[in-house]
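Next comes just one chain, in structure tokens: the form predicted on its own.
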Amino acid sequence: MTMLDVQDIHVHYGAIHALKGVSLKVEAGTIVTLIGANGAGKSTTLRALSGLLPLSTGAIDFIGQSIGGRPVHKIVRDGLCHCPEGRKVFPQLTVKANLELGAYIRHDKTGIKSDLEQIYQLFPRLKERLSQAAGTLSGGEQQMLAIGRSLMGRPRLLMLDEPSLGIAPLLVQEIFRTIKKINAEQKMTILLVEQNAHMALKIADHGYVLETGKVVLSGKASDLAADPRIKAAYLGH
């Protein structure tokens, strides 16, 4: 089933036409991942399907519902989230407070406890920091906590904005696991923007490759990291 249909959108940025005709399609249960340099329209592109921004021309389907033009809150409410670039966690709230407010759009008091324990096991840290001030965690804490906090929506399709960005190696490792983890254990639909093409083709089942604000090739994933022009350009060989 195919969860999200983007058809020939336009964005513009003042006089900046920051998208021009991007059609990408997501698959329920699969990675999907948007791969580009920087100011290729990867985050543009997430920013206008999660309703941050206008679309000039074009439309967007989720799950059979047009969305383009609908309401941010509405959109999350048909369960389509988007874990920002740069986390933006509430740094004087606490890692509970900030997982909570995650949950803000349900009602669902048991649900809402058993949903904090998965996360709580999806990222030990996170239980072991409950009470520590967002903004004293590390940027890889801090993107587990975007993560979290995203989850606890309990979204339909999860849109991921650069996770392994300015995090520690060793992390990326880590969250990049987890992300996979997410998908494979609990069926979650998944886009994927990120700089760090080699990880991203990694884990995703399809992939989309923005150069600026058009696509210029998609494929299996697996086809374009053995791609000569996407190893070349973006995997470094």
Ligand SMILES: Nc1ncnc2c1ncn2[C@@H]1O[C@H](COP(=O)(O)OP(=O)(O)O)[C@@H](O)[C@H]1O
Second form
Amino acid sequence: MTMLDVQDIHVHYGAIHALKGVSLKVEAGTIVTLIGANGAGKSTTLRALSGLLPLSTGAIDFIGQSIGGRPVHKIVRDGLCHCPEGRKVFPQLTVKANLELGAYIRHDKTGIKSDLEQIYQLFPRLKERLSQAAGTLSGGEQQMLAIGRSLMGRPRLLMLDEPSLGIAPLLVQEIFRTIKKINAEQKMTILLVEQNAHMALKIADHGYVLETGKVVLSGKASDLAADPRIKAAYLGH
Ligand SMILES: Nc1ncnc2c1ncn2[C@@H]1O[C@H](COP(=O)(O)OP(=O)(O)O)[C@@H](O)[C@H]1O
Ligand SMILES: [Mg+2]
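Can I get the form predicted together with the ligand as well, since the one above is the form predicted on its own?
Now the full complex is given, and it begins with the chain already shown.
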């Protein structure tokens, strides 16, 4: 089943034409990565998908429904969760309170409790720091918290914006392993935006390459990783 079908979307910031016809598909149960250099339009794409930015033209279908132009809170309830660039945890609140806030659209107390347990298993570092203010966590730990908080909303599609940005390499590896685990164990569908093409293509099933607001290449992640154009431009060899 195609979970997300993005058709030829255009987005402007005033006079700046940031997305110039982006099309992509995400099949249920897969990890799809959108890679590209700084400024290519990756975050703009996610903001448009989650309803934070209006489309100039184009269409977005999510689980068979058109969501282009729908307000953000409705899109969240439809099951599309956007874990933003820069993590955006609530620094003064504890780790536990941040996680609980992720479940704000839910009322199933026992489900929430068991999901918390699941997140502690995925991220043992969070469990050790539950009563600590989120702002005192390292960057990598805050990223784990942001992902955990997103999972607490039980989304159908999890969109992650540059989970590796500004994080120590060892923690990046841990985070990517966990993203893969979430996909494998929970059958979570994931749209992963990354500048770190090497890591992203390793865990993704399918990939799209964005350059100045356009998709210039797409295919199986393993094919992209082996493609000489990708190697030269994004993989540094
Ligand atoms: N709020 C904004 N106002 C004006 N231009 C913006 C804004 N946000 C992003 N842009 C521009 O849109 C383009 C795409 O940005 P962005 O989607 O953030 O790229 P990426 O996430 O791939 O680094 C860039 O040229 C950027 O300068
Ligand atoms: Mg970005």
